[in-house]
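In the form predicted on its own, a lone chain appears below as structure tokens.
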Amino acid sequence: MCGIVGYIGNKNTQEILLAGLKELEYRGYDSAGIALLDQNKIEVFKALGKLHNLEEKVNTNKEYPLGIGHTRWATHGKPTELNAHPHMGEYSYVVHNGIIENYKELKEELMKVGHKFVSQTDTEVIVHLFEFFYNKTPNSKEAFLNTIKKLEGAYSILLISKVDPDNIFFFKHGSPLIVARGLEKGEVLFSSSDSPLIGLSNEVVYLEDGVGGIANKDGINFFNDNVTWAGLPTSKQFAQKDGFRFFMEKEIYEQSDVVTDSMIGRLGENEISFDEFPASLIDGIEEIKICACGTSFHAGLTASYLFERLARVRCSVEIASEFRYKDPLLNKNTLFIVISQSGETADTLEALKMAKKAGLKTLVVCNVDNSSMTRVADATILTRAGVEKGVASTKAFSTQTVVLWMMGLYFANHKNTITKEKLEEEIKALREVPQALIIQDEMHEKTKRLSKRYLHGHGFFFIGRDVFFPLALEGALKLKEISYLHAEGYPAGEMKHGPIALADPELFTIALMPQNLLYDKIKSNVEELSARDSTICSISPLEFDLSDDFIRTKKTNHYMLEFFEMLVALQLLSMEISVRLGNDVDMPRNLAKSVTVE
């Protein structure tokens, strides 16, 4: 979710640089740095938190031909100012998006030649790589190409150096970069999206993987002729958008890639590790304790689950709102965990306190680093989101999860209550959330055709068992909160106990059915229902004749894969309804983002 700008020109180079950044900020990030060069000289400038802690570090008047920017959203490293971007070698800088897989081995090897690495990073290979092949051959377009050679992962990399002062070098391969031509002659910029270059440029090329190339002054040199120049979108807001109708869909599509940046630094090959927090701190442990409100209290009830059968921890999910007020027994050897997407959730902040002020050991997971909760637990595990501007939470959640299913396992192995080849198969699983969650236009387009059929009707059940009980609560909380229409989240085996008269042609049924988890339970429920007119929408890899609709998820051999690839089916058709409704998906009325007041 990091972004990246540069700009050859003869404009002020760094107050392009600093605008392209703030419109970037939707992205999320922790730190902020630009680079600029004129002839032999360097200029680097750094700062951590917001922009404006960067504006007030550069010097705006000098001129310069060209530079390069970034803003940092910690993955690996934390977030500190050595580590944020622009990285330096000896005499170039490199600004990089993605992940370079293979930055250890490439890393080993470059200080056994002599290279000293300043930063926890692994884009801060890539100058020293550079400069490596340069110092053999200098030849900067050679070192360039065989530098890119030897990268491993996804990465988009804008590179300046004091060898060939007039050029920035470029390179896309499963990260977004885009190269533009300036309106006036001679200018150059690049940028991670449309927005920041909407009034700069008219015409862009929006690089396909393997592409790259050399900019100057006197034009773009492509690496090869896989290029196609297209106009630009008019609206900033919607370039942010990256071409989606709203942001709740493309937060929903970024999925994905945000959970891959939440595993990076802490699923290794065959153990999971935190560096946020010492593993002392779960020492002498007995339970844990969850607080949270909204969509984070279903991932931590979703955890709990999680927690108690591979970890074998009691483990128990309170919603922040009500334990402020049970006069909650709080023992010593409890952990606290408390979820938050802002950090700043009032009701969840105190029961932190709580906490705290009752000795207990704690833990946020949350999504905003130097937020109120960051800065009163123990520790704090990042969710690396970026920001979310829909206010019906989609990203928030999976990355949540996703976290909680790595301490769980975490726990786990620390406690000795997991088999190596448990372990083995359940970080198998997590290395394929990822694929679960790449939304298939078939997916997308079922959830359209069908939202035409739920526009009306006294409600909706929601229905799961096990973890896919509080998925049900959220699929739930997602309609409510954008399409306004009622609708509950129940165990499924509790509709005999009262629901189930509720049921006729008017109540819709959405029922969870996994393959890999409880199949025939939930079959049998969903029976019931039928047996008593509901109508039912049922999703599962498997088909289910007595289904009135059906939306097909992929077979698996893990429970949690599915999970997911359903909690994308779950937001879509949220989504789908309420556009069909004509509401607006990303503000819902009578709803704020963070809710910072009880």
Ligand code: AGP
The other form holds:
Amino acid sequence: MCGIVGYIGNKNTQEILLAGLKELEYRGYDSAGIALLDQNKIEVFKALGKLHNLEEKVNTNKEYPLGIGHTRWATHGKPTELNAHPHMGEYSYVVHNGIIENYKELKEELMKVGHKFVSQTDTEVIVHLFEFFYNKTPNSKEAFLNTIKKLEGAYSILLISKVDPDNIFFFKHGSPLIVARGLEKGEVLFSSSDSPLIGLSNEVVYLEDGVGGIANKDGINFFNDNVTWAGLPTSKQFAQKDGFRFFMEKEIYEQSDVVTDSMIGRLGENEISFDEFPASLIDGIEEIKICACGTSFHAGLTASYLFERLARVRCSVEIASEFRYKDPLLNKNTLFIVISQSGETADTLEALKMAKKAGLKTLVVCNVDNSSMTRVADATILTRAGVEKGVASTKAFSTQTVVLWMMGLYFANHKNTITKEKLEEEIKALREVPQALIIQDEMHEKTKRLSKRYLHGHGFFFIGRDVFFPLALEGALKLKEISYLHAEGYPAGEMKHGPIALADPELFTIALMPQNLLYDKIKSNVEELSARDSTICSISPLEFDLSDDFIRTKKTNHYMLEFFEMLVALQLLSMEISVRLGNDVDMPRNLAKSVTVE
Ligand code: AGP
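Write the structure block of the form predicted together with this ligand for the protein whose form predicted on its own appears above.
Full complex below, order starting with the chain above.
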């Protein structure tokens, strides 16, 4: 998830662009850049890392009538200056937010006719496509429209060119883009979200998919006429949260979109592919060992069920801080997978180094490119969740789990441990995950109502079986992290081996009761608890008469779709309880977003 800005007008263009990128830095900060154009004069500035590195490089005092800018969250290509936007052709420049799914074939076609590429990114094909069409027919609007027609995937684009220096060409598809009329005559602004526009405009269009146009000092000419003008929020902080109360809430609601991003270019019609993962890494592998901390550990534990069930490969999961000091037995035929949102967690990083030193093949599933772990592992698979600002991890977990599920199928297909029919059935279910993550108002309202009941008591059990056990662990962690109430995740079948002694009306049990996986087993576990007067909240597609409260999930035909919908219920319930307790949802006490110390 990147941030793009554009400006046309008489103010200081570079100042406007840099201020806008500062507001968008929460969307990504691997690198940033701006391009300034005045007729035949172009100046481009790019820098790695945080925006202040770019600010220090922009040393021009020339006044430019227009320009575009970008702050990057890497999805294709390492964070390097060469990969930083704006991307350049012979005479044109583009910034892009999204993923061009068919960039490889477009790049090959363009290279065959002499186009030279300098970056590893998908974005660069856009500017070369534009020039390919313009060189054939020198009509910039036609060249731009022909370019858009060739693109597949998600793309919000701003393009400028020396051949048409008064215009900014724009198009929105998949990723957000806003166009705004400035407060001064002849001013036009663009942004990925509304916070940079506050104070500079009162009239904006939140572009819909498929809407684009050409903007200049004389106005904004849309290619389509079905646009709706709107106002802007008044506060920037409110805007950065896109109207949500907390970054955590925003990130829970973003899960459907970012999970879609995590599948782009990987989930085909009837096969799974990972460009960034050399198949040689699987050759000779007889075992998988996963190592992580916290929420990432829960994703790893979930994956272990899927790897064994689908790929029939032995899979063990370790907590990194334990693994480091247990003198582990490591076989070279083991693929060592570390999972980390930040890519900086000290224990996980050290565990990775231990495995590498022992000669194991290593892979990191990570959300931050160019982080420490990505520089140590043999291969990196990015989760593409975008910046996660809430300390309590949400969208990182859902994208990690989807990526690991796809990896399980990739391994299964590579090792021929799955039938074609089963693979297609799993791929069909994967395609439905974004829908399962779309939050129904009824679900959110129910968690708000339930939250007032669960503010006391002497603790919570979250129980589940199979992959719903790691989900129960995740639900318990979310509650502990932001409400400070005690909670334990437990395998439902274990309750009678001791914990059930705690059962009484003050013991709140959140029971994950999927219809498609061991329902009768979990049902009898919950009956045992209910018979001992525990207060039960069941989360299930099926009503259960012994539960005191109930969060309904949709009936589906695959347990992993129930998994993701129940995940959202758990995330929302913990957030709403935290709100009622008056806690800081985004920055809970005693915690940090990335634990870079032991
Ligand atoms: C999750 O909500 C917590 N913030 C924490 O457990 C986190 O998952 C853990 O510290 C691991 O972080 P990582 O994924 O960045 O390695």
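C-alpha atoms forming the largest set that superposes within 1.5 Å between two forms make up the rigid core. Numbering follows the first chain given and starts at 1. It should be emphasised that the depicted structure is a prediction, and the values quoted were computed from it without experimental measurement.
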property	result
Per-residue C-alpha change between the two forms, Asp548, threshold 2 Å, rigid core fit	no
Cα displacement of His444 between the two forms reaching 2 Å, rigid core superposed	no
Shift of Glu488 between the two forms at or above 2 Å (CA, core fit)	no
